[in-house]
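There is one chain below, alone, in structure tokens, taken in the form predicted on its own.
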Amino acid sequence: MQKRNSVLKVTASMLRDYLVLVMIALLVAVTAIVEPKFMSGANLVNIMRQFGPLIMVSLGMTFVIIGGFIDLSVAGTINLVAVVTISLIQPLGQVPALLVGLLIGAVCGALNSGVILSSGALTQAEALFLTFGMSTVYSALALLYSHGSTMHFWDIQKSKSIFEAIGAGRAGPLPLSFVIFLVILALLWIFQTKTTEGRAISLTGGNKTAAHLSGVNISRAIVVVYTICGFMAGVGAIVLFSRITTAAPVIGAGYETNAILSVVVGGTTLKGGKGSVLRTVMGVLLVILMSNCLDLLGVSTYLQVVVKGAILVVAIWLDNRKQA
């Protein structure tokens, strides 16, 4: 009797720890079965080309929730990003732009540490506020820049061979943008689990004050994390509007909730101290697995919302029961 309630623990424990894992074989399963086109070869690159966009955004965020914060100044990061670089590729080229476009997603980043610091809001709530209202305003410069119009590829007359082959190319059998997603969560893993940094950012996340009497730069983290965030929010931008080849000043509507839903439901803590950018992906994979089985099924949109609305209710509500 004893050894059969070990085992039921431990099988309990298994799937609590990899629940994502099993919701993803079971929707992938279901959805095979009753819509066959779900495993074609087409339909898994489309899956892989909307993997990108959201991934990027979704690993910026788990540093910043881990830290022990929250960032909703991506949607606005992301639309400032966009529309500023598709209007350099005419004037300066395309690595100009990209590297400009690169640029101002961390300088946003670090512009929100920058006012979080100076207010003193070291409580995730408080940064709740202060980044949204930041991202009111990086939406605003957006639509300032570009009189709210919306930029299109085939009206730049100077080469975007760059931005075409991180839209549509391919390396192989894979598309590009989802090999730069591969390089670039080595390297974000590696900063993470490899670095005194990396391990700085779990530390201020998990106890502030523990972590400040051991040393830890408390400031200097809150800037890497946002800074990071900022940055990644830009690398999205730029893989977003390079696949849908049109940038507008209400291009990263949504990301935030999408993001935030990614990193959560990939079983980073909202409470800080716990996360890894390798659960944020399962996070982000079942998130567009989810919405691309219900497309093929002819579900609307905006069930889906009330479905994806559910399911990041059900997770905050998980992990706050896992804490307990």
Given for the second form:
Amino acid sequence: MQKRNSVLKVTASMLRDYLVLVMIALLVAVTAIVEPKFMSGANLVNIMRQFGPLIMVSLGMTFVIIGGFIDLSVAGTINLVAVVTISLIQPLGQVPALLVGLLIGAVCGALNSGVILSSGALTQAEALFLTFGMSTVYSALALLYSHGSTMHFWDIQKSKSIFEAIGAGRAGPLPLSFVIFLVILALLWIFQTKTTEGRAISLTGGNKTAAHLSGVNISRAIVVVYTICGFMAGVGAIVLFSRITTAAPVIGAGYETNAILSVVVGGTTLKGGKGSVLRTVMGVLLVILMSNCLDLLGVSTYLQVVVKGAILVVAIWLDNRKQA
Amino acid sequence: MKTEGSEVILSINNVSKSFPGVKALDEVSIDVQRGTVHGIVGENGAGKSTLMKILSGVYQKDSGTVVFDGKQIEHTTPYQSMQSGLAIIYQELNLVNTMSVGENIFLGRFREMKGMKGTHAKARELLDSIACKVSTTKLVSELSVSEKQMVEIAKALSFKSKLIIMDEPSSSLTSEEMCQLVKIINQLKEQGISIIYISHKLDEIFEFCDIVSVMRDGHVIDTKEKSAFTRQELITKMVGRTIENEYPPRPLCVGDTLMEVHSINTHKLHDLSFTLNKGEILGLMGLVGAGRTEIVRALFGADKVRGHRVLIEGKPTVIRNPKDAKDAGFGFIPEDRKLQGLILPFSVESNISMASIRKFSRLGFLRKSLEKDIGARQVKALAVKTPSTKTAVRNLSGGNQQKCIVGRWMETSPRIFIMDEPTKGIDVGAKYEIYNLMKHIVEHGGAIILISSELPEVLNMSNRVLTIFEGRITGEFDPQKASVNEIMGAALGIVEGCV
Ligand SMILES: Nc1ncnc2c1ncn2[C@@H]1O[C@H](COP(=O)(O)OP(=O)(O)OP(=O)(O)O)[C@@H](O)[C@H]1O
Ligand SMILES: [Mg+2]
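What I would like now is the form predicted together with the partner chain, since the data block earlier showed the form predicted on its own; can you produce it?
In what comes next, the whole complex appears, and the chain from above leads the way.
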């Protein structure tokens, strides 16, 4: 009887670990039956395209959360990077514009960590408020810079081939943005699981005091996670405006919550320490499939927000039970 | 073994409990009499805490029966067992730091107490009954460990408990605070309350327990009246082999100066200077709050302290943070293993390896096979009882968790090893092994700064003792020559203790 008990326990914990996969499969199956359009080529490409920006932002967010923090500023970063980058294509050319855009993302992230470290706000709750404040700052800068107006690709006379390729190009059968995602995922996965800095980040997220007292450089870990997060928000911004070929100064709205939702639903714990970029991929897939299904089923946007909120609550609840 | 006329309040019969990979309890039977102090001793991982958690409803037993106060207990929750009169004070205290003393005592029962006014009044009454002077409106985070323990006891009393379980209550108490606890225990006993007292300090067991049970590897080896045990016998039963001396012979190879510390000043420490010699174990003694921990934290760079000078082998060394300290050859066992030492959800292996990442990395990449070796080596060297090195450290018994922290720093081969309560919660046999490791360090040219609330440990292991009182060094002694009273006198300042 004892054996059976432990077998049950193991299955239960496996189920919990791979719940996301099960849910993804269920979602696909149910929607495919109810709405045959779901499996159409056009819809699948649509899903892959939506995947692009959110996955970039979420991958960066994963590091911040593993490090035991949170970053609400990504929406502001996306706004800023998008409007600045698109405006620089004309005067500077596309390659410098791209590089400046990525740099701004990384600098915003590093700035967040600077504010956190210098104020000594080493709890997740404090980071929440600080990065929320920073988000407003970045958004305001984006508005000031763009005078509140939206920039379009068709306004740009110079070559913008790189951005057009990111937005709509293909590498063989796959969208180019998807290939970029695969490369970045591989790099980040290696960084997270195979390098000393990746380990330092997990240790910091697991217990800051213990890590600090064991000689782990937690300040550096904090700078690294926020810089990665800012940089990836920048990448996300570029993928996003390349796809929709316009950049409004509010383009990033909602990305912070969706990214956190994806990370947590994927199974990275909000308590820090444990998690994985691979889990986040599953989380993003689930979140995007869900919106897609709900869209196809004609569920209103308001109701969709409610569903997302409910899922976040359930994910956090499950995570807490796993820890207990 | 039942004594004439006594009444059994708790009867545990053939209780077993398994965790994945471990049989923590195997057919355990113990009877506890009303109004007695029942001591339980045993090696780390023997199953003591697990048994208590079954009683309190945190874990459910796999088989066996438990009868408490005439009623059979089946599936209880911690709250139900509290209500039925069985209270437990855990190895790791369980109060809400951000709430006041009164609120903690009556947590979730404010309505029964008719609001906050009633809560605080009743809490005051309970605290007075155990001669505890702490204000009921003080935040728990501001209390010392012993005060927290008093609050836990008051909380237990508030449920009109008939049995109070104390799981290693003394592991962080000083001798004076311990006196207070003994008084309370005797007082509770007179009121007919039974107490289960778990400790690795045999002196306490012999001082005030009536009956003692010895556990080993999930079994109860023996239960007898205290007077029927000799100390030697108890140790032998606990660890399964005889241990001649509880302390190895003192290392006697003190050499030249290794470190000079000049004028540490903080709001608690006043112009503190001292030296540490090669091959020396330097004991720091004093009351809780005297500043011993502050001194070593300042040295290790754990607190931001400026203005003091440190010379290591004559060279000025600047230590701004623990990383600098580690690079300068320091090791550091912090006093609170749960908050400052361990990453509870992480594996035994990564908890052990975390101070020596450099040893198993190349060009910024981890070499996990080397890390595995490190984990396995320290688990073996310290005989950490764990199903595997991949087990989460939170699933280990308290003493085995402590061994992981010792192993973490042994792996770095520290030259100056700061140990703040290194043997907290560690059993007699394993303590001896740790003392041997300490000896090994100093015999190879290192030095140790030792803080311990266990007087015999400091006196038997140190080559030199500094007494600290209110942030000042009040004396320097050779523990082989000075008398205990002399040393304690200096450590207590002018206060007369109950040594
Ligand atoms: N939640 C758990 N999951 C898995 N194993 C556990 C768990 N709790 C305890 N154990 C195992 O059960 C055994 C008994 O542990 P227990 O904590 O009861 O020991 P103990 O006698 O209290 O030791 P110590 O003196 O070190 O506190 C140990 O081998 C421990 O690793
Ligand atoms: Mg225990």
